[in-house]
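Only one chain is shown below, in structure tokens, and it's the form predicted on its own.
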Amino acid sequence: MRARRDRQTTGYPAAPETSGPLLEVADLTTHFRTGRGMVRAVDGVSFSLDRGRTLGVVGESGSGKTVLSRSIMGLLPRTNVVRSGEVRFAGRELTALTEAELRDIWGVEIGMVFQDPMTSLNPVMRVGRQITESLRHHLGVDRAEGRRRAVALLDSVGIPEPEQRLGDFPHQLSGGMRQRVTIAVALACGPRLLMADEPTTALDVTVQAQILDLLARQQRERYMAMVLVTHDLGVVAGRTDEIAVMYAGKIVEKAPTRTLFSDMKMPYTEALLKSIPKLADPSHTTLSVIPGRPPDLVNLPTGCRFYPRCPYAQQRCRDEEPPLQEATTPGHVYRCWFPVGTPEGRDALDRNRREGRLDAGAPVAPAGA
């Protein structure tokens, strides 16, 4: 076993490192009991992630992205949750741990950047204390050393006058600054895995780019693994090694980033890509949208879960759920009977167009759906 490198920013002690993937998720399922029935938020998700690599998890709101990240962390309600599958981190099974045992992993081994810093940061606690609290609890540093490391952390995430900012409350900072503080808190104890759940929500475009660049830089410098959760394929295009596309609780396509953009197979992935506004388009160009809404996770459709919105859908899509099958490129898997770019996919699209199931090329619910 190799010793983990010390981090100059935090100075935390070296920890043992295991061979093989850092994170392994196998058939992870998270369902919620409600008055309407069982909500299948995450439904049989599997993937692995190595040290120093970044996985992008992409999908619309309600696709299960955030529940997946919280399921991996073990941040779930105590009641009305049905959870199964395996989550192995550095060879250790996390789903078997108690909440007290998970607290020794949160922050130290796995950090998390939440969507909204105003809700993840304590509004009545000064920034400095929110950073030093985890340092003192997990690493046992004294007050002076904790302050020194907190200043170094704020400086590393690009906050000007970091010593002065230690005395500020979250409401005194801008949205971008608050998100930088959230990242500093997540990185304080030098985790080996960082979960970033929609880290640029509600930020303007310029600040979004700065935050994403910051995360990428910290990930490289610290040799962390990172899971970047977002609804925007454009965000993960140049910032991830691999992308998993989620729809209705399942991974419907997963591939190395370049492969996904050059040879996508799942119509849902194609629809997500088409919905991204393009700078080259003229002003007032109509945006492409995915018609309809994601399915009700209590009453899921039979067959492929995307078929009511899919321009390629055929009778088989309504009757049979496609398995996760391998493409020709290693590491590329997808769920579709009529994949994009294949003869079967082109024939299905042409058939729907001839039979009037498409409106000006936009996907609509197939006839009889």
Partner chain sequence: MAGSGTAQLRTGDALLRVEHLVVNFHAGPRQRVHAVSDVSFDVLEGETLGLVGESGCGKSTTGRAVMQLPRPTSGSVRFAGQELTALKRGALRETRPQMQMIFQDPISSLNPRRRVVDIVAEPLAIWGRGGGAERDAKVREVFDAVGLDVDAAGDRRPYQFSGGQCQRISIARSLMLDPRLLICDEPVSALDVSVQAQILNLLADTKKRYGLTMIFIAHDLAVVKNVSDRVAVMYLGKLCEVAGADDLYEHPTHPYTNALLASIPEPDPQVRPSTNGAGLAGEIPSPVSPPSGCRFRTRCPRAQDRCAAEEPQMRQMRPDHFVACHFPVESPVSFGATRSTASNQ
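What would the structure be for the form predicted together with its partner chain, rather than the form predicted on its own?
Next comes a single chain, given without company.
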């Protein structure tokens, strides 16, 4: 709310208000041309996100999460990129904008927080200037006002003694403090969407909890939408409205958070969840593992991309790619021929077990590769 007032009082053209979702991504595809062939990092991703809502994007590393979030913002390398699909943000088609036009959106309408704060902070610029810079550039506030707001921002992200910190360089701060500063920078112009790419992966659990709390509070207070990217299902469990699970460049399951945990359909989601050590389990519990690694994005398996690692996989999975299907809960979609918790899924799992085929968590016969 405050953001909109800022823009009006400073004469910044407010983006047109539309009634639809704030962010709509349709069939977004991002491939990289490389010496080895086409890297299909993002392959036909669609979702939409309303104001004030949080979408979690989860998947192993290399599944295309970072490329997806950068592709949405238009922050891609200039060469050897093939992008198609639509990204509609507040009624504007971002893929049609020039970089100069995008620059008025980055940091103003869409804030960004990355895994490594050092990549988004300028190491040779004082913290205070990094915040006031964008305020003054985008919102045209004067020096004194910029400083006042910077102090208020640092205070609101939980940095003690904000006046003193204004004069610090990023390397003088701890990892957690730096991430707070990047959040302050991202929030400076009152964005309507926050893209957070693994914001806590480099941090300790205690600091992670603090940063996630901070993001949640800011989001609530500012009525922002947020895309929270992470490899840890635990991170998104209590903090998102909806979760999209990515595997090898595709969204393989998307559901409201509670539904995803209570009624997951994708064997991949299940396997990912089972591989997390749980506090409630006694010590020395053998963890279930997902065998192998995600596929090479240049040479993707035919059919379902998860089949080489899937405990439910059958011949059909290898031959035919499963389409996005709707589950019973509204908003719950998945791509699987033998979904978890269905008779077909149980049969498939039983058959694989009986025949001693690959099964995450069960001993596998040694193979002389």
